[in-house]
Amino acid sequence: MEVTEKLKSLGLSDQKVKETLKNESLTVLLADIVDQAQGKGELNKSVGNLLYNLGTKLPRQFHTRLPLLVEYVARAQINQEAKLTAAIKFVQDHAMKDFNTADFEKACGAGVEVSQDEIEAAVAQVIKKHKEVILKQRYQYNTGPLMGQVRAILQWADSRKVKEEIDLQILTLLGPKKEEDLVKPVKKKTEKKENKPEVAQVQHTEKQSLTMTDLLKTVHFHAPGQNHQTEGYVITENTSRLLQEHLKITGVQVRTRFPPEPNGILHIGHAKAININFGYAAANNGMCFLRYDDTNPEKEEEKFFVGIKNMVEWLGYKPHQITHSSDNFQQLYEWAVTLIKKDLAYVCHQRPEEVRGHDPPPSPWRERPIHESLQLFEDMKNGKFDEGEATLRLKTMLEEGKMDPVAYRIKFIAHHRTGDTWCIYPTYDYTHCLCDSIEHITHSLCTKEFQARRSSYYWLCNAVDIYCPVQWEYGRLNMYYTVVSKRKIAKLISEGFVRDWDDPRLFTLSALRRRGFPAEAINNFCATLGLTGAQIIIHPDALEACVRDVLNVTSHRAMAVLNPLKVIITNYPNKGPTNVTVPNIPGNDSAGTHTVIFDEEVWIESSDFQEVEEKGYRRLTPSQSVGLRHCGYIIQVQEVVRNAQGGIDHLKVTCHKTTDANKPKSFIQWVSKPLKCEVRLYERLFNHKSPEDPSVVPGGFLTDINTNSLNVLSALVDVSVKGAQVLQKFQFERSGYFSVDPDSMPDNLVFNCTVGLKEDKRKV
């Protein structure tokens, strides 16, 4: 029988057959299932559908039980979807336990036939229980729940027969439908509640952000110890023993890890990884390790180790333990020797440039004798080869088709922790799964690109016969208008386009912190992305919106004038300077107040005055007054005083108390006896949203630099900010959110613009 005919024998339509043939592995599996079913019973459409569902639903690590399940389906002992689902669950639950046939048949109802009389009796019992309501509601009654109640009595009753019997007995009870039974019921309108405080509370709840911990409580990964039930997990004869030993060590506790390479500063993409790994552990009362993957001594620096730890803690997470891959160098070496002895690894002399690309030539040394590879690997360790002359490769293939990944390479560079002890260093592909096993990680959470290495992850753990964690993947986070490559950021620094790794125009975590992004906002942003396998590229506006949400309710207000215009109040009503009380956060009395000075000489934004009034302009003009925020006065232009060049030097104005009768169209910020401060305004570092795309920027990312990405101003800020601490955040009213930069001195504060206000786009 041809493959196509075999698929059709399962009851698949021509279109479904075409779709299935595109999936080679599934096609082979279904054809094998048909072969196994031959001669065991009639292969009708019902049996075929169940066999197809068996092939698509049974995880491959349980395929050793496939012949058993096929036989039960083919012989019609498992003859409905509910039975098949129960059978598959039993197989999964007993993968590493003694398989008792009697228990299996009982669990899935194999061979159980529910008679029509039994169905009639069960339906009658359920309808009798609800008879009064059914008679009242007649055919408007929802019979759906009755199905579940009958199935609770007769677990293996055929659903179609149960539905038919319910319909029949309802008809017998009520008789044919009458005209009123055909009228659709009118939906009752929900009355609006008038309790205003309750409505306000509901609105407040809707605005609350979902935290990463809350999100990860809804994620259904495997339970600790249930590794073997996950898709693609490889079960060996020792899996049961190893899992039991693992559970004794962990106490059935969730364990995750965040394993960065200490050769650069963490960026916004790492924030998602940190939140997922630490967040999943927190959501399940588990623990998360911070493990430095320090297997490449060439690029590792102490400042990167410190920077990584600082950023993890800044985001609010505390590692259960800080570990290093280098802690396990000796054990990793011994396992490599074990792999050679099992003929699962070999020493290869192909140069790095020979094995690059998608289709490199096979190694001519793949089948060299075991004793030869053992001696050569020892020679590698003892420094008898130059760099690039020899590597240790694993005899396995990655999902992406890459043959024999490298496990060890030679580097004559001292390691920051082990010194000159080693001149061979393990690769990430070799190291991370073995270190996961050593630390008894339950959930190895990785970005999507590591899905192509999942099979080698499982293969390697099983090859050295150790506990095998489960790898789960999620989508990587990328951001428009930036680069996050460590090499490219280093290039930006060396070329002078940015100052350092924490330049506020970058999207490293240290840069975002320096710019004033709260850790809470970054965590909230990561939570909004959810946990999917899709790789996403996010516009910075989405992150900035989360930043505003946090700063709006946490940052104290201040008044600042970025482009000052001096104003003299000619009829100043007081004898000297007076104090004006301003709320730190409007609407939040618990946040307290601060005091600003009001005097006859004030400064306003130059853009808040127009000598020639444009249509729709609502601020100060020679014919239009404007209010000064918080002080209760409006000002009216008396005279425009010019400088020698004919430009505006300052304004002379009169002031009057604000009343309902003379309430102005708008109020503006102002300062009096202010502090002189430096303010740094930022725009996107790159002109295009994808600066690394050669089709958009053919000259490379360095040619796409926005030369106006930094604008430094000498601004005036009210005295309330005096003594502000580094990274303290303010909202400069009507301007944006600002944070104190580390360059600040006691007599010269420097402010970074974090984000603008939402109103900026509408301000006229």
The other form holds:
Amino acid sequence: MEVTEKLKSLGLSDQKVKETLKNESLTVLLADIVDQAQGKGELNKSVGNLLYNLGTKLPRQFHTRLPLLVEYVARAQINQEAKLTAAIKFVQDHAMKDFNTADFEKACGAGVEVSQDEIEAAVAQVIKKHKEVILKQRYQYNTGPLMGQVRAILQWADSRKVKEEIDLQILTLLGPKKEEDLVKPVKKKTEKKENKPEVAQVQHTEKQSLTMTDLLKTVHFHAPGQNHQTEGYVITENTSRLLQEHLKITGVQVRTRFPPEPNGILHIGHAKAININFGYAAANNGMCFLRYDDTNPEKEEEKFFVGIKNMVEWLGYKPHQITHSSDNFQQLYEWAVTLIKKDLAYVCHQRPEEVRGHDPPPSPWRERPIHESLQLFEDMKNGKFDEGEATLRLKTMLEEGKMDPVAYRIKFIAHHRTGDTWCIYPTYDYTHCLCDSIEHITHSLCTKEFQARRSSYYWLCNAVDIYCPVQWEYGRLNMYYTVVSKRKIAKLISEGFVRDWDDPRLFTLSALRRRGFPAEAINNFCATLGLTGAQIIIHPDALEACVRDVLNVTSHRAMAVLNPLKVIITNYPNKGPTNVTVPNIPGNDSAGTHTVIFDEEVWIESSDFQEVEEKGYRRLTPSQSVGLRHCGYIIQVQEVVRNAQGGIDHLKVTCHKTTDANKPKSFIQWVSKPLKCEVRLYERLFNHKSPEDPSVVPGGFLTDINTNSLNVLSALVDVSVKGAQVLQKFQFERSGYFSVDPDSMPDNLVFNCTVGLKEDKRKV
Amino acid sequence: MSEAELRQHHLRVVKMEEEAERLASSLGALMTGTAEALETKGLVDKELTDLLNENKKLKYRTNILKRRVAQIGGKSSNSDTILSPETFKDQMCNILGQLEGIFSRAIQSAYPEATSPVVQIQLSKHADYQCNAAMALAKSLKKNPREVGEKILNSVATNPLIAKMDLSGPGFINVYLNQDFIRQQVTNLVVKGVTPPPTTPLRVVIDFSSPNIAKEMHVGHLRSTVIGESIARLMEFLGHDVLRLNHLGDWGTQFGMLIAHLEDKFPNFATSSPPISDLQTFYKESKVRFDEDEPFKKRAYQAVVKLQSHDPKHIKGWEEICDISKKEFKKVYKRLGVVLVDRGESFYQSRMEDIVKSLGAAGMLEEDEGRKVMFAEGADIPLTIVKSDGGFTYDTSDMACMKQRIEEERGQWLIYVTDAGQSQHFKTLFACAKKVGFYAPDRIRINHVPFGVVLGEDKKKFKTRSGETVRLVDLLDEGLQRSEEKLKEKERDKALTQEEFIRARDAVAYGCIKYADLSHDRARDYIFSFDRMLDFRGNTAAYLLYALTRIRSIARTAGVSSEEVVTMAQKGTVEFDHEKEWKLARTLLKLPDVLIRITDDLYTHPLCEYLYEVSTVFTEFYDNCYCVEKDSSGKIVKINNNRLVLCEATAAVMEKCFFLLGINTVSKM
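Switch from the form predicted alone, shown above, to the form predicted together with its partner chain and output its structure.
In what comes next, the whole complex appears, and the chain from above leads the way.
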């Protein structure tokens, strides 16, 4: 029989057959199912449909049960969707040696036939219970729930037959539809709201972003110990035992890990990984390890270790334990020997340049005798080979078609933890999953690129015969207008475009912190991204919006004048300076107040005065007065005093109490007896969204630098910021959010502009 | 010079000065070892950085390699080690071993990917030696053998041993030895005598002979004694620190009946030594009583208990019996030229108690029908450590004994020379010792040296005509008699003085018995035949001893004393003009390789084969090259000093071989 014929025999439409043929593996599978079903019973449309569903719904690792299920379906013992679903679930739940046919049949109702009499009786019973309501509501009555109730009594009753019977009995009860039965009922839209309690409503109106924990509570990962039910998991004869032991060790607790290579600085992309790993553990009362994946001896530096730990803690997470991949070097080595002995790994002498690139030639050493590889691996360990002269390779293929990934290579370099013990070092591919297994990680969460390594991950754990964690992937987070690669940032620093790894224009986590981004905002931002598999590139505005949300309700207000214009109040009403009380956070009385000084000499933002009137300009002009925030006065220009060059030197103004009658068009911030501070304003570091994209920036990212990305001003800030701590955050009214930079001195505060008050429209 | 030019020159000078400064500071940093600091100053150029990096890596690698060498340390045999030519100024060189080392290294550097390549070096008809490694290597690497041979050849590091090499056939590498090197070695043979090749000295404990007290030595003990003595001599020659132990059976239950019998026959044995003339008869008498007399048997058991609890009287009786026995053994050892330290099983009594305790505490003993046994991986049957009656067994004493030899004697190499019937026992013993931990195979070498049984000419077990076990003393006596007959048949009694004749008779008698034993593959049974071993033709001691006397007589008849020969040799001008001279020299210098090979498997017959080969090659040489030329009247016309040196060297080598085999040589025969 032709493959097409076979697919058609499942009752698929021509169109569906065409679509199915495009999916090669599914086609093969379905054809196989048809072959198996041949001669077991009549292959009618209903059976065909169930067989198709079986083929598409049964996860791969349970295909050992496929013949059994096909048999039940073909013999019409599993003859409805509900039974099939129950059967597949049973197979998944009893993946290992605990499969018992009697239990299986019971669980999926195999061969159970419900007679018409039984259906009639059950329907009658249910309708009798609801008779009064039905009689009252007549055909408005929703018969849907009745179905479920009948099914509760008769689990395997055919739903079509039940529906027919319900309709029939309702008709018998109510008689034919009358005219009023045909009128559509008016929907009462408000009904639902009324049920909600008052408090909930209030909370709802307050802007509340979804937290990471909330998000991760909704994620449908497997439960600990249910590894075998996940897609693509490989079940071996030891899986059952290993999972049992695993559960004993973990106490059925969720375990995750955040495994950065300690060779660079964390960036915004890592924030997502940290949040997902630590967040998922937190959401499930589990534990999360911070594991330094320090298999590569070349690059590790102490500052990176400390930096990573600091950033994790800054984001508010505490590792259950800090571990190092290098702790396991001896064990990893022993497992490598095991693999060689099992003929699953071999020593190869192909040069790195030979195996680089696409579709390299297969290794001529692949089939060398086991004892030879054992000896050579020993020789590698003992320094008998030079770098590049030998590697240990695994006999497996990655999904992307890469043959025999390297497990060990020679490096005559000391490791910061193991010293000069080793001259062979394991690769990421080899180390990662084995370390996960050693730590009994339940959910090995990683970015989507690693999906291609999943099968080798499982292969390796099973080859060594150890507990195999489950890998789940999520989309990687990328940002527009920045570069995050360690090498590129180093270049930016060495070329003098930015000052250091934590230059606030960068998107490393230390840079974001220095710029004033609250950890909470970063976490919330990650939560907004969700856990989809798609790779996302985010515009910095999205992150900045989250930052504003947090800072808006947390940062105290202050008044600052970035480009000062001196104003002398000629009719200053007080003798000497007076104090003005200002709320820390308007609208939130519990946040308290602070005082600022008001005196006859004040400074205002120079852009808040304009000599020439202009339509729509609502602030100070020679003829238009403006209000000074918080102090209750409005000022009016008396005289524009010019300097020698003809520019404005200062203004002389008069002031008046604000009353309902003379309400100004707007209020502006001002300072008096201010602190002189340095303020650093930032713009995007790059001109283009994707500075690394050669089609947009052919000259390379260094040619795309925005030379105006840093703007340093000498500003005047009100006295309330005096003594502010490093990283303390303020909202400079009408300007933006600012954070105290570590460069600050007690008498010269430095502020970084974190974000503007509104989305920055200057550049797109 | 224009202003512009001047400025340019000035700029150039400034630049050059900067460059000079940079170089100076680079050099300075390199010399003070602070080169890394330069990098931060931006003063390092790429080449220097690369070299510094490479240097760092090489240092790292050296360290790893050194550590590995230290780890495997003593285990590396001489054949893998290439020694500096300086070493061989005073010592004989294991030429084959050195060549193997040189070629292994060459192959390693030419083909690092080749695993444990077989480096076979053979004697060659076309050259001196030939290396055939290229064939097998080419096959495994799937390459052209001639190419492989070429590449190996080019990778051989220069060594004073090798004069030249060439490639022949499909990839054989011919090796021609350096004549200067051979000359120096041959000269040394005459001037300094036969010296051992370089060896790492070890503490060797060798256990051989080991008869039972109160029983007589029989032909079975002969083999252990002869083989053990030869191995011990070899070890000592190689420079090892050898302890020769006679593990006497002096603690068995037989002492109960012997002491009980002693009490009856010599009631005052405690005060005056019992005059037992024939311990064998005494033993038989007590055995008869033991088997037939129930009350005596009971007393015998009690006597065992008393002896083991160190009752003074019983100890005294035991000592008396042991002394008599040991005296008898001594006589035999003296005749055979064997030296041994007596150390019987009794020595280990307290150590047995200790080891039983510690094995019990370590949970290594299992109950088995009242016995306490010990299992170990790799051993099919367990050791019985404690019998159901609480007594100890050979297993117990052997365990205690091995532990004592390792821990107290600091033995690094234990050798047991016993019959092959005990192979299983030793296998189990070694496995258990390993399990307990005092035997660590990577630090301690233990060899069981098993041998087959002695058969009569009827190929059945060697027995007297009456079917009894042959007493060793009787056998030796017969040997003397047969030797005397043979020498008389050759009319040697007429040519030699009485004293010389006796010396020759003894040397031939004991020499033949030993040589016959040692020249056979010891693992096999061997047929004892006086007729064959006394044959003056072929590979027998009789022939070889005679051959040696002939070689010695060459110089003597020429009227040249051995001192004069040494003086000739000291000139260091030995030439190898004739191919037979060259062949003889090369053959003589094979001795170190033969000896090293014996240390690998402890088979002695290759040494006998070598000895025979030397005599054959010498005959070839002697037939072709005149040492002393005479005219028809028998008057000496020419003495070839060169060849006398070779004769002397041959004699020295043969002498050493005989010595190592435990055979006395004679100057006249």
